[in-house]
Structure formats: C-alpha cells, structure tokens
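There is one chain below, alone, in structure tokens, taken in the form predicted on its own.
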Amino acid sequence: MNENLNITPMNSAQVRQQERFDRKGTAVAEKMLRQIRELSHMPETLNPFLETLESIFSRREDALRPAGVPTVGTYCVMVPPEMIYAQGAMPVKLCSGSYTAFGIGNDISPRDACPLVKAVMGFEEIDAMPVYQNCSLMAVPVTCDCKKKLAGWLQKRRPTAVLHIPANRDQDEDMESFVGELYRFSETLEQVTGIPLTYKSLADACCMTADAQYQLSRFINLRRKHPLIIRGSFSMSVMNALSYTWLPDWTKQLSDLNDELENLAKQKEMAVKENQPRILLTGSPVIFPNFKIPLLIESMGGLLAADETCMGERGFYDPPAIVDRTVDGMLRALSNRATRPCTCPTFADNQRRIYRIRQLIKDYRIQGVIYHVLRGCLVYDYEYRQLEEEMDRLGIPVIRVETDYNEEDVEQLRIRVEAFIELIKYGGNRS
C-alpha cells in the first residue's frame, strides 16, 4: 500500500530521530520564549509577535495566511517580498536558529558549513516543520559559498530558484545583471501560482509593503527618540514574527505595539534604567530560537539598544524608489532596494556597513558594539578588523563573539558578556 501511495515508510531510527527531534526542539524554543516572557516590562502588545513564534516552533503549526495561498521560501532578505505577493503567494523566510536542526545537519554536511545552513539541511532531512515542508517554492540568493552549495542540494529535492547576487552595485550593469535575476524569478513564480506578474499586482504588493515599511518606521522613530522604551530581545521577535506572519496582519500587530509604546513614552515609563549600557549587536544573524546573545546582553544589566543584522530592522526598513510606473521599473527599484543600501559582506566594497554602524551609534547613543559571528560564516567575520580599527578611532568598546548553535558556550559567552558590560558600566566607554 505504502508504494502505491509514493510514501517511503520512515525506519526505526528515523522514528526515533524525529521524536528526539520534537522533544528537544520544543524544549529549546519554549525555553527561549519563556526567558522572554520573563524580562519585565514587556508590552501586552508584544504577545501576538511570541505566539507567531511559539506556533511555529513549539507547536509545529503552518504559516498562517488566506486560504489557497501557497508559500515560498525565501533564504535570504535580497528575495523582494513584493514580487512573491504580486504572484499569489505569501514569503515564509527559512534562514534557521534550531540547535535541534543543527544537529541533525550536522552530520550530513561538511564540518567548518556554518550552522545556519547546516540547520536548513536538517529540517529538509526530517518532516517535522510544515512551515518548511509546505513551501511551494525555495528562493536562495547566493551570498556565500555554503548558500551556493545549499542551492544545489535543495534543488535535487524541491523546486528551487537560484538568484546570483553581483559582487558588485554601484555599476549599472552589475544591476542589470540582478535585474535580470528577478525576471527570471518571476517566471518560476508563474510556474507554481500560474499567476503572471502584472502592474496592478505589484503596485498593490508595494502598497502593502509600503504600509508595513510605515509602521517600522515608526517602531524605529520611537526606539530612536527614546532608547529605552522597548529591550531589544523584544524587538528582535518582533522582526523574527515578521518571517511567518501574513503581512498586513503584521503591520497591525506593529501598530498596536507602536500605540502601546507611543503611551508608556508619554508616561515617562521606560523598560529599563538609564544607567544601563546600551548596546549595538552586528554581525552574523540572530535567528529564533538561536537568542542566546539577545537574552544575554539583557540579563546581565545591558540594553540591547539597537542591532544591525538581516533579521533585525536592516532587513525591511528600505522602501524601493519608485520613479518609473511601469512593472519594468517597478523591478528595478526593488533591484535597488535589495542591493544598494543593504550593507550585507557579500558585496566586494561594503563601506556602507561602517557608514550604517557610525549612524546607528549616534541615533542610538550606542556605548558598546558587540559583533556576532557564528562559527563558519567567514565573510561577517572577514570584517571584523575593519570595525575594530573603526570602534577604536570612535572610542567605542567593540567586542567580537563567536558562537555555534547549541547550548554548550553559554555559561563561556555570559562571563564574556557580563565582562563587557562592566567595563562600559565603569569607564570603559571613552566616548
């Protein structure tokens, strides 16, 4: 019966695999989200943000959109969600923080892949995520070399479209290039919707995103005017929930937030004491449930202020520039968009990410910088000496964190932490 249903039956260690994988991965996220929960003053608006997250990982449940609506995955921010709600479909970004994942990745790809992909690998190798399993469609722009050779291994697997991203973005035809990159995306996306991309359709795609983008901005005015209004681990789920949350159910859910907040800054209530230090986390990813950094900078007395990272504010704070009204040019302002400003390493010249950093210091009246790397992710850690050298003629303290995904490092990463933020609490701030 099993072969004339298609269905490979799952082997005893395969059983086994996926309980140990339900157990241990719902431990981790509802640890995560209960030390969260825990922080005090957390806004009632924030708890539609938590159960996002909560549904995905701790119960397993889909992506929650209209019905009919099909998934794509997306593997990189560089994917213009526009294009994908144009086309019928909803985007459901896949870049993982699961330890559990990890591990199970861990044994099918090389040693020094970074666990970001290692732990994508592990959810295509066991069925336990639908939010994974139900994508209709994979989209990897290729950023790095272990994103090149995770395109490649999805493809033998599922419908995958590959986005080669320029070295470059300051030359037209390095944007002609990507240009053509979404063009033939948008061909893919025809292929599983069947539904063209049209002017209406990506215009009203682009009011939506807009609408979102306007809400954001405003989250971002008020941490801005006031830094302490909100702790960053909050943020960060925020913009995390944003991965799997129907986009104008998003948008209302951060509208409601930004009202919440606009009343405690009216009401002089702040989330945290003013003497703490208040911290800019850069560098490689910080991918629910993988919050270990966040959860740590907040409980051992510091603020994480502000952070720069893709799956933080960076991610979705920069509308497209929309000259041309017409689906080409409507394409290359969101070519613009993903590239021009995004201060991701995989572009050969990225002094716009020192530039970004130096701004977001002054906004933010940042005391303290630190720079996550996760363990094989080469071109975040390959600038590092740049912003060190940078840090040292601003006279901000910089500290570079390495981490992987698992708990062992913790107790090693809050000594190193808390070390940190002792010595900005008592004059290691020059600035």
Contents of the next structure:
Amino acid sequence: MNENLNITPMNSAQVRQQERFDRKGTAVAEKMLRQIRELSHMPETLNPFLETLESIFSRREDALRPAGVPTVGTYCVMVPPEMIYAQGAMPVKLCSGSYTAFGIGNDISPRDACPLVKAVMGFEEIDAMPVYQNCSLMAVPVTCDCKKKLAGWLQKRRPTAVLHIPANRDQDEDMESFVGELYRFSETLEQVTGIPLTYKSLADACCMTADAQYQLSRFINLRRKHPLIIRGSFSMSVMNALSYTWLPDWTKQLSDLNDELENLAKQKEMAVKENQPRILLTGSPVIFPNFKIPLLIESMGGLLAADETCMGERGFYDPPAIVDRTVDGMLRALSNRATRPCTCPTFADNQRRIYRIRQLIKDYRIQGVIYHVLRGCLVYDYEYRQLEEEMDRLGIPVIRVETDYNEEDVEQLRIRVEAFIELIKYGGNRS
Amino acid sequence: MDKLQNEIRTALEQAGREHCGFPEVSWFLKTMAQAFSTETLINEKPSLIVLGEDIPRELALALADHPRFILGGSLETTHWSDALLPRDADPVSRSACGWLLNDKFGLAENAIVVMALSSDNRRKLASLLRGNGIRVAAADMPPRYDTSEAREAWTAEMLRLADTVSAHTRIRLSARRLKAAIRQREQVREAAIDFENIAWQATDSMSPALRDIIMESAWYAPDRKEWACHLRALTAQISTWIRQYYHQPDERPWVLLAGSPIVFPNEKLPNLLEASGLYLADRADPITLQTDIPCADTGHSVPGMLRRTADLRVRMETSGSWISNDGLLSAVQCRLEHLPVSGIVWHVLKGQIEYDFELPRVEALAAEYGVPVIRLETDYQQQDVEQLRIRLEAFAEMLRIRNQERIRIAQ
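Same protein, different state: after the form predicted on its own, show the form predicted in complex with its partner chain.
To see the whole picture, the full complex is given below, headed by that same chain.
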C-alpha cells in the first residue's frame, strides 16, 4: 500500500473533463438501459438489476450496502469476494465500459492501451463517480500488461493491493505463490477495515457466496432451455449488476428472477422463436454501458444464447471446493477456484477455454460464435486462431469483431453481425 | 532463406564500412555472420535456446555448453510468423516465433526453449510454441521487485527452470558450473565496460550501429573468453588511435536512445540517427543495460548465488515485466548525468505498450534536465523510414538551435 498519496486539486483541464463527463457520461448509460428495456419479453423481476446499473452510471450513486461497510474496488474476477466480505468490506468490480471515461483516459494513457484500462484511468482522473472515489482500497490482479501498468499508476494515487497472478497454474508451486498473494492481500485488507480474517467470518462469507452461486446455477439451467427463456442482454445485465450489489441483495433479486422464469417456462412463454440463430459471445469482457455487441446481436434477429466472458457467468459460477476446514484450507480452496477453472487468457496454457467453449456450444445448442476483441486486448487476440481452428473442426462459423469504446463503428459492426446471422440462417452452419 | 541472409549481410556490410580501419572489427563481424549463416542455422542443433534477455546469461551458460540466444530483430523472420500471431503482436515476439517455427531450419529440434513470462506476448508465445511441439521451460516473473518475497519468488522460479532444463540437457546445475559461468560473464562485462568507455570518447572511431553490433555479438560468440580477448584488443586499438591522431570535437547533438530494445539485424534507428545528423551517445534498453548488471560475486551454493543474482538483477533490471520500470528510469537518469546528451529518442516498438506507459515519467525526468524527448513508434518494416527521417531531422535541427543558443548565452 502506498502511504504517501499524491492528491492535488483539479486544474482547469480536469474541470473541463468533468464537465464533459457530466454532459455525456450518463447519456450513454441511459441510452443503453433504454435499449435493454425496449427489448421484448423483459421479465419484471429484471428491474432491480437495471435499477442498480442506473443508480451507478446514470444517477451516479455509490453502491448500496449496510452503513459503515467500506468498499474495495477489484479489477478482475480473480480477487476472491469471500475474503473481502469476510474482512468487513464489500467488493465492487471497477473494470469499466464507459465511453466518456474512455475518452478522458485516452488523453492520459498510451494510444494502444486497451479501452477498459483507459476507461478506468478516465474515471480515476475525473473524480466524479462515487463508486470509484469511495473505495477504501483497490485490488489489482496483474493479468495483462495494461493491468500491470494500471496497478503502478493507481498505486501513486490510491491505496492499492497488487496481486500477482501466476502465469502457469498446473503445479503446486504456482498455487503456493497465489496463496501467498492472498495472505498478503488479507493483511492489506485488515489494515483498511481493521477486521482480521477468521475461520468464522470466512466460512460465513463462503456460505453467502454459495447461496448466490446456487441461485446462479438455477439461472444457468433456465438459460439452457430451448427456445430461450431469457435474452442474453438481460442475462448480461444481471451479471453486470452483481459488480455493484451487496451480495445477499443480489441473491434475493436473482431468486425472484428465477421464480419468474420458472413460471414462464411452465406456461411455455419463451422469450424468442425457436428458429432464431443461437450465438455465443466470447472474448474480451462486455461491461456496462458498453453493451454494443449484445444489443446488436439481438436487434439483428440473433439470439445471444450464452457468453464466455469474465463479466458473465464465468466470473462467479465456480464454487470453491473446501476440503480442509481451516482458514488456510479455505484460502487454498479460494485460490484454486480463482485460477484453476478460470479460462482467462492471462495463463500461458489455456486449453481449457476451448473445452469450455465446446461445452457451451453443446449445452446451449450454439450455431455461431462471435469473438469479441477489444482493441489492444492482445491476450484474447492470441487465442483467436486456436478457437477458429477448433470451430472449423466443429463446423461452427465464427467471426472476430474488433471494437473500441465508442459508437462510431456501430454501423460497420451492424453490417458484419447482420451478415453473420444471415450466414447462419441460410446454411452457414455445417454442424 | 535468401532474404534472411540478404538482410543479415546488408546489416553487417553497412556497419563494417563505418569504422576507422580497426583490424579487430572484422572478427566481430565474422562472428555475427557465422552465427546467422545458412550453414549454422541448418546444422546447429542446440540443446538450449534462450528467448530474450530476462533469463540471466550466466544461468544459461551454466545449464548448457553452447546455448543459443534468440533476441528477435529480423524482419524476414517476422514475415514467417505472420500467420501464427495476431496483428498487434510485437515484432520481437514475431521474429522470435519466426526463428523457431519455420520450414527452413529447425533450431529448436533438439532444444528446450527457455523464456521468462514477462509480458502478454511472451506468455502466449510460450503456449504457441508448446502447441507446435517445441519443449518450453518458462519462468513466471513477479510484477514487483521491491519486496523480499518477490526476490524469493524469482529465485525459486530460476531454480525450477534450472531443474527442468537440466533434465533435458543432462547437465546438472552445480555451484561449480554456475561459478564458472559467472566468471565468464564477468569477463565479458568488464571488457564491454572498457570498450563502451573508450567508444564514448572516440565518437568518430566507428558508427554507433557497429558499436552495438560488436556488443551484441557477445550473445552469439561460441567462446565468451575469446570474445572478451578480442574486445580488449579492439579497445586497445581504439586507444592507440585516439592517442595517435588529432580529433576534431564532434559538434553533432548527442542523443540517448531509450525504450524498446534494438536487436541485430534491425539497425534501422541507429542508422537513421546517424543519417539525420545526430550522434547516438548511448542506449538505455533492456538488452544494452544487461552490461550494467553485475554478477553475483559471493555464495557457495546454487540457491545462494541465485539469491545474490536476484538482489543484483531486480535492482537494475529494466524489464517491462515490472509494475514500475524504475531500473530503466534510473539508467536514463545516470546517462543524463554523465553524458552531454541534448535529447532523448524514446523508441517504442509497435505492441510493446509497457514502454509507452513509461514515457510520461521519462518526459518528467528529462524536463528536470532540460532535455527534450521525441517518441518514435516503429517496427521492423522499412516503409516508415522516410517519415522517421523527417521527424528525426526536425528534432536534430531543434537540438542544434538549442545548443547554439545555450553556447551564445554562456558566452
């Protein structure tokens, strides 16, 4: 943690940036929310999730939580939320999809940095988002070069805990190294919250996440129905809302949504027609308000049946396998959970991502794959070739879509997505 | 293959023309030509290939009798890997991939490839090589260097790496072998430091590109002891030449080239600087700065020596794998203090974003010394040479005016 924080008053450029953010920042979020709400067959119980996104990005409020609980900003799914809850804080995922913050970050970061990191730097620079500004600690796992440099940049401005993610994960030494990182992270958390990590608090937090994961598994089972019972954009909103919601509240909201979806399924009120092309979205994360691709797919007559991104179910689905009921045992289980099943391309060998995608294709009866690459997100770009070869073997068409955080390429993307959907509809699927 | 040979020959011929007739230079040029000749590339089947500069050279020398180092640098090999890597992959990784995966020669046939996973490119390259049937031993690099845990982690990774390589090469990493390798590297280092000091004094003795090629040949020389002897001989020849002849003071603006590494045969930037009327006083990049890193001088056990190496390296290493590349920054500062540098050329190879992130800090540092910085982004292609030349000429013009102004004010 950096103790000598460099906080300076805003200069005129920063004031101008903040004004620009005030004018445009909320407009994009509102537009995306409006587009989501305009999609047909929106379940009523989806509203709390959309309201969470609205309160954070449109009304610019802080994350709702019990009084006196500090927030810890996390920049990757590899930070175990159980530890943060156990030590008396609330995790908020701060990876950002804001176009306006990206524009501001663009001025202060290298041109080729990924838009996600630019947006984070932009938010940090303008000092206008309570969910960012009120964080007592930032936890940055070093998953790529940009995050690595972001960690260094944040360290100079905020209390920041840096977590080294091992590049390999198949050997015990790799796990040992990450367990060590978690112990150090726990010490840093204790400095912030004053609450040590105990067996009871960690067990309670694991139970809390287990409840949420149970509801998520119900939700995933419902998503697998054919035809779809809930649109992909709605599912992505649910998962994005998790980033800013107190976990028991999110669990309750998801339970209500599951109940409604089950009723709809019983009444055969499916969300879409049977013959629409079912598409899997994979690659760089899709983070609200950058819902450009999911909304394009669904507005062009495709079905976003499943997604394999870290802001989707992948980020929360896997439960820790706790066999040793001690603090150390639980930390090891969390460390295993965070890395071993993870399909993040930060790991040198990531064959399991291909297996995971094959499994998703089977479970969700996928007919086409859209590979989303954020400009500058090199690690995902590296894995495209391997996926393309695999999809070729399976006879599933795949396209690579490279985009940025702006709306200028929407029309080009629309043409490509439309052509891809037509390709699937009229015989492109050789499976 | 012909194009590759042509690229190497052109780089060596161009560099070979630009010195004041030192007989010893030809030995270094021959060494480089030999290392990249068709015959060597086809017939050489090393047991150990080291990718990049992050793995300590002494460790590689201790683990195999004749390790082959691959640093990237070649335009032709980047073309060979075009279909294998994404468009935004950095040229160093592209070139390294081309050296190892091609249908012309099989350098990696019997080898284990060793690399440090210091960047996104390296991590994914390791996976790609494994996927193509090449044996790879990769060391995970911690993102911090300022904690004892990070140094322990580095040491543990190197020991793990050594075990994997030993199992392949059948050479056990003993304290004796490591000590011998350290001695070899120290000889190379001492000779290199003496040569650099002399080369700074004699700006008109040889072109900076040639100076860099001579220094880089240490990576490829079959016998490091012999290399050190030849370099001492060359240093002596330059010293004699300095004493014997009158030398006009060099009035060209001196610049420091820092950032992404320049690797043979890609001498585009040093040649361009020369052609634009600038004198390349020194370089500060991860490959050049390896000379600054001292060898572990104490210790009787392998872990002990590696721990000492970790202490020395992590303080001075300038790898992009660190969260904050303070080593590179302090190297730049050291050169600004000791050399009459008028400007800094910050070189960013396309795709090496870690150097782009360091630029604001370098600019802030240079501003303290009143030295302007120009950022040049390029790759191994030759298409941008004219644009770069125009920018560099403008920069040189500006530096000349600044220098004249400074002299006028001083007078």
